[in-house]
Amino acid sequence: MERKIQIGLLGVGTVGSGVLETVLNNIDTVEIKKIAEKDLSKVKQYPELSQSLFTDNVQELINDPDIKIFVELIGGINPAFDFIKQAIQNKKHIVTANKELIAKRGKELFQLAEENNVVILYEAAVAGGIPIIMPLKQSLSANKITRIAGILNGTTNYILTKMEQEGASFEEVLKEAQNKGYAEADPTADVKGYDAGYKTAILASLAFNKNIDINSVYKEGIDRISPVDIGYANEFGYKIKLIGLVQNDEDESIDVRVHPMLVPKDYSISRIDGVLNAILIEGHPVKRVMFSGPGAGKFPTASSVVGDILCLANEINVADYPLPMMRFGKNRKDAKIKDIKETINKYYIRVTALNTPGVIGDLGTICGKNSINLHGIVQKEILEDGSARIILLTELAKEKDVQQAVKDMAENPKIKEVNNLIRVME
């Protein structure tokens, strides 16, 4: 009988436990030889397993020559980077769900893997249970990708959905999300757009086969979105979503960013609500396709991790150079990332102004002076203090011109506050 491929599992937290249970209950072609977990109290969850299966010493996995696949599920940069690096140097293939690590240190690890003729698979790092990496590398490889737009963070999508449905504030819904376990005690990575930024950077690197500097990716979260903005967006035919956007440009730069957007209601991605994720891909010849489903969670993420394990297991001992389509090579170039100030977008701008004659004229003059054409300008209501709430919707304009216009508005004595600026998806 052919011997099962041996794997080493690092971490039995939420995702790790899902991987362990999936392999034990459903998979008979691979075998978990050793599990490393610093919190050995978690071993008590598995009384049916031999306690010798568990260790708190990762080196037992890294140095075991029988272990062919090293599965890292602890997240973060340190010590995950060092563990993976050592495993690669010991000629082990890698499976990980660590989006931060791939986004920040992937270039080094992929080059090291190439030198050691091993492969790094990371399907779970972008969209949990949604298959997107292998489709981009294989099924869609004939396409010239022009744009990717994704809802890549379930926490923020849940918050925006509940704000829309209930008219509640960001702070109220965030607290509810934390109580339900949809948001971390420290939600910064989610609500500030960092988590979606890592995933967007990975998608950009896959779509254009270039190294993406995560520090050059513009990231803006949802913490300034109010029920007022969501209500007006709805009136104008939009829903507000946190979007990871990737698109190429005529000057061969790549536009990579994460921020809230007003998405037209007739776009399929606008109808992705709650904790679900979705990724919209546009290219030639496919035109437009969308992948959607659970972007996180114990078993959805385990589905992608175990899928990667099996993909590798099928190649080991069969191919001398396994999975060439998942290798980037040593000579992959660094991408030129477009500065957010140079991007061109449509905009929603909400201001609070004095309710006096000439205010709307002043706003129009400021926009005209900054080369901004207005699609519409509407005074919505008079507030309790007598000030007026005004909404501007622009045509396509350059970001730096819009930012200058916002600055000019803030300096105008008739304008009390520029409350929000949100880009609009075309």
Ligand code: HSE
Contents of the next structure:
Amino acid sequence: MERKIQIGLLGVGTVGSGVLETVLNNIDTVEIKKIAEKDLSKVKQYPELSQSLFTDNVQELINDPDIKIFVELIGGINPAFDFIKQAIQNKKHIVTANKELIAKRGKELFQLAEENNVVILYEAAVAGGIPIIMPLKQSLSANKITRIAGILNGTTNYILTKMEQEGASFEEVLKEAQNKGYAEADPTADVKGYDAGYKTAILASLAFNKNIDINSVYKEGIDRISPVDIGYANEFGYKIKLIGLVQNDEDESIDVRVHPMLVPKDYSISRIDGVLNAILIEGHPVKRVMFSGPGAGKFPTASSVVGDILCLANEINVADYPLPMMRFGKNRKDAKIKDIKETINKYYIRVTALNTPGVIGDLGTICGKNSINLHGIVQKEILEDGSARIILLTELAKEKDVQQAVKDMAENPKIKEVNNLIRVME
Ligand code: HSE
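So the form predicted alone is up there; where is the form predicted in complex with L-homoserine (HSE)?
Starting with the chain above, the whole complex follows.
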């Protein structure tokens, strides 16, 4: 009988415990040889398991020649990077859910893995339980990808959905989500778009087979979105979503960014609500496909991690050289990332102005002067202090022209405030 592939598991937090339970209950083709966990009190959750299975010393996994797959589920850069590096140098394949690590240090780790003839699989790093890495690497590899638009963060999608349903402010909903344990105590990485930024950069690297410098990816969160914007978006036929966007450009640069967008209600991705994630992929010849499902959580994420483990275990049993589609490939080039100022978008702009003659005229003139073609301009209501709320919707315009127009509006004495600027999905 073939010997079971032995794995080392680092971390039994939410995802790690899901992986452990899934392997123990569902899988008989691999065996967890050792589990490293710095907080050994977590071991009490598993009284049925031999305590000798657990250690607080990761080196016991890294230096064990029987362990063929090292599964990293602690997250963050340090010490995960060093542990993975050592495991690769000891010729272990890697499975990880660590989006931050892959987005920030993937290039080094993938190169090191190539040099050591091992692979790094990271299906769980993007959109938790949704299979998207392997489909992009394999099933969709015949395509020239033109656009990826993803709802890649469940926390922010939950907050936006609640704001829409309850008319509540961002701050109120965030607090409620934290109280219920849906949002982290420190929600910065989610609400500022950093988490979605890592995932978007990873998708871009796969779609275009290039290295993406995460620092060049524009990231804007949802903390400036108000129920007023959500209400107007709804009136105009849109929902507001935090979108990770990847587009290729004629000039060979790649447009990679994360920011809120008005998404037309007749796009199926606009109907992905609550904590769910979705990824829309457009390309030739497939045209358009959408993947949706749970983007986080113990068992959905474990589904992707264990899928990677089994994929590798099958390969290790039959070949010395894992499938090329699992590999990074030699000589992957660095992508040229388009500066947000050079991108072309449609825009929603909300302005508070004095209720005096000539305001609409001035706004139109400012747009015209900055080469912005208006799709519509509408005065929505007069506020209690007598000022007027005005919404502008533009046709396609260059971001730097729109930024200049916003500056010009802010300097106009009839304009009290430019409250928000949100890009509109085409
Ligand atoms: N915090 C993320 C989310 C899940 O809310 O979707 C892990 O990336």
